[in-house]
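So this first bit is one chain, no partners, the form predicted alone, shown in structure tokens.
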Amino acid sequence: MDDQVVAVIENKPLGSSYGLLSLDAARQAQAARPGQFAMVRILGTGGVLLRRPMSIYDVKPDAAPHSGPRLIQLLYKVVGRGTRLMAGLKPGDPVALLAPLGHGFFVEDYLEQAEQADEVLHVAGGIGIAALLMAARELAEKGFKQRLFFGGRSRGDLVGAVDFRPYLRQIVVVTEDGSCGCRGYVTGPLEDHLARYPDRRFLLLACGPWAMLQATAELAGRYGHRLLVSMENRMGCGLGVCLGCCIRVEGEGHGAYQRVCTEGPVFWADKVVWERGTLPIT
């Protein structure tokens, strides 16, 4: 974890509501692992007190030959004042970046389950896609077969899918309005796939809204597959101090709560108490 003021290298619009922010943050990029996140503060503006938690979408080298990771990329959706300010950033603008944070999709946690699986299935809802790219690349480098189920409200919400193509055998897209792929929720074709291959073993990795994660957990439990979920919640500090991002898990007393920012954001789905939702990130 490192707290730095870093410079914007590029802020690429991806349609009307999304963007990809590239930051010059070599130390943080080199330390980042799949599924971790950053706390971002836009400098020089008033009215936004807290940092914004953002999944680390990717890390990239700079233009120098054989250089290591230098750029941290954040995929964002404009939903409130903080992300509107983020969309207005220009190359050279300073950003306060606390990263990398959290316990992400660490392959040593699920390598045994991946090795026993016939296929790894990624399940993403909207901006939840941001948490999965680095995990897909790491699994591809280890030779695992993978497939992505990606859902959004409309075609414009399916950002980032093209970046997954080198690592997957198939991308299944779903939109609620039917503007791209099949119409409905992402859990529809996911269930079709699980039901079509009852003798296969799958490992699922998922990130998206609470309702999507809960439905995915129900499917994984019904068909007997393990599922890792990347949880979203409001955060004050990102360091486990404020306790504002706690979710219910199996246990008693203090052990019945864990912090999304430190014990998570990635949890085994069968340990989460799904009856109680949390507020989404804004």
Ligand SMILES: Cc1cc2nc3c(=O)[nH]c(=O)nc-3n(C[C@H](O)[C@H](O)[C@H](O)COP(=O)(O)OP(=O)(O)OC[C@H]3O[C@@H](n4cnc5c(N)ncnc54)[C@H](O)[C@@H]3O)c2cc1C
The other form holds:
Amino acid sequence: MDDQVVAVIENKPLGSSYGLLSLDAARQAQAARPGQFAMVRILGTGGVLLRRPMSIYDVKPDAAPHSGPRLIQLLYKVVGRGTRLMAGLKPGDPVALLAPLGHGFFVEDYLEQAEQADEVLHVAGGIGIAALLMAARELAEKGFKQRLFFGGRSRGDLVGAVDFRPYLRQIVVVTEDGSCGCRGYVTGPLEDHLARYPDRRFLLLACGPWAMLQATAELAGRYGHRLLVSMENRMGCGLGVCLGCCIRVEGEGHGAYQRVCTEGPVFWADKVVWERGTLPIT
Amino acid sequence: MPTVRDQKAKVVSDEPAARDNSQPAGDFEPSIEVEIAGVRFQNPVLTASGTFGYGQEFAHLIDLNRLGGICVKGISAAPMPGNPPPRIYETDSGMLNAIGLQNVGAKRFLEEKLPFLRTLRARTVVNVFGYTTEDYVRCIEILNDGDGIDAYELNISCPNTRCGGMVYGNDPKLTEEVVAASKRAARLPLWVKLSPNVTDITVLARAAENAGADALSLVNTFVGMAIDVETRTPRISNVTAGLSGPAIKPIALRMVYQTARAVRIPIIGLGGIATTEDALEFLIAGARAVQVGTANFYAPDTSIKIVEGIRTYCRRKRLHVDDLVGSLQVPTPNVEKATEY
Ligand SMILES: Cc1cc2nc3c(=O)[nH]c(=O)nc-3n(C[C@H](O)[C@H](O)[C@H](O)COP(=O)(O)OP(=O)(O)OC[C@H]3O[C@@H](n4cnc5c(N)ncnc54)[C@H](O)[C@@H]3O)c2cc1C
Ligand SMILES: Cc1cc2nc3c(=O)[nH]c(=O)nc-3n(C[C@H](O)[C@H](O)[C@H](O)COP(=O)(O)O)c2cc1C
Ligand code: FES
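Would you mind generating the form predicted in complex with the ligand now that we have the form predicted alone?
The complete assembly is shown below, putting the previous chain first.
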């Protein structure tokens, strides 16, 4: 993990409210593992105080044919002041980047679980997709069969799906308004799939809004499959010191509350206590 | 390809680069050491409780040995689980927090956290809280066995837990009671961290001084709140929460100024400090040392940049830090003119 001032290489708008930001951050790109995230601070503007957490969507080599990754890419959705400033970044602008952070998908017996599974199912809600691309690539390189269930409010919210194509056998698209794929929630076709193959063993990886993760956890539990969830919460520091990002998780740790930034963001879903009465983050 | 990385990286605080001295500093080398209740600090800049973990979390980001001291996250006799999420929310130039004083408890602090802190040149100040006077005393008694603690900082001002520090920090009698009992138990200097959520902070400051406090830290967070108008729910599960960050600085500064004129014991000033100029304001208003809080979250190198900034300022002004403390010049109004009206 490193704290660096890095330059924007490219900031590509994707429709009206999404974008892909490429940052020149070789050292951090080389250290990044699937499921890890970055804390981003936009410098030189008085707009926001705290850094914003963003999944490391991808790492890319630069044009030169040598060496390893050089760019860190962040896929973002404009939801408020910080992400609006992010959308305004131009090539050459400086950004303070603290990365890579957190335990990614490669926690404990994750690969073992994948090996025992017939298929890995990715479940993404909206911008949650950003946490899954590097995992999909890594698993594809290891020869795992994979499928993606991708839900969004509308057609325009299904950004990034094309990037997954090389690694998956199928992408199932769902929108709440029916503008693309079938209409409804992502958990609908996911449940159909689980019900259709009662004898198969799946490993599920999911990222998205809390309600979607909770519903996915309920399905995974009911059908007896293991599920890794990448959790979101407001973050003050990303360093494990403010304790602002804690969620309730069974077992040891900082009491019963664990830090999404440090013990997470990826947790086994059956360990997460989906507290009733918890306020939505947004 | 533009690479800001090539210009000195790791520089992310709001602190402007040190300005060129207009006058040559000559051979004057200022002393920036300070003494608080018999303990010497190599410089007057500490990190504030709850914003710097137990120090180790920052070890690979900054040189901890350059800090004056580290105030660790509030410790209680028994571990505390903390509040349900959401616990934080960003507001204009500040943030709200209601963490609920989650911590590992005094025993595990001694076993797991103190050995690392002991290896540093920065002083270790342990922030202590409880829900009854006996809790505070019990916590201090456990910590007394620790090796490498330089002072205690009593948190009588935490606004986050319903039955917690709030009561102590807002009532001069309760303040006296908990400070006196803690002072009797403590083998080390006792700092008392005051709550700003009072009408007249000097009343509480004097109560703490009378009860034996060796120094005062001020301020803790201001109680505030924020509402999501779409859902008509509070932004924080605890409903109310503590406001910190640049937004509170002018009020914190005023409180330090007033308190410095009301007590004889040293004051450690904090609240919204993010630059050298902020820190200097607190020193000039009467604080002998300062703490950096919320700024650690977004710019971890803030404190050490402030150390260097204070050194540069003192060289330029040919002053030692001790000369700076409480050196505010208030011009006397022109009386003749004033009486014309
Ligand atoms: C580990 C992690 C990875 C993330 N990865 C991505 C990503 O790859 N791409 C992406 O676009 N977003 C991601 N997010 C969410 C992103 O951090 C928030 O959308 C962002 O902080 C909002 O900032 P803002 O200033 O634009 O909004 P604000 O003005 O701060 O708030 C706008 C709204 O967003 C909500 N919000 C604020 N912070 C968060 C948060 N951390 N999580 C969820 N909602 C929040 C606020 O409550 C508010 O309703 C991630 C969050 C976490 C914790
Ligand atoms: C997330 C967070 C946690 C805090 N925890 C503690 C604590 O445990 N004990 C304490 O005395 N003060 C605590 N504080 C208060 C700070 O030490 C400090 O008094 C306050 O934030 C004002 O300074 P600042 O504006 O520089 O942050 C906390 C503040 C924040 C933001
Ligand atoms: S964001 Fe501060 S502890 Fe996780």
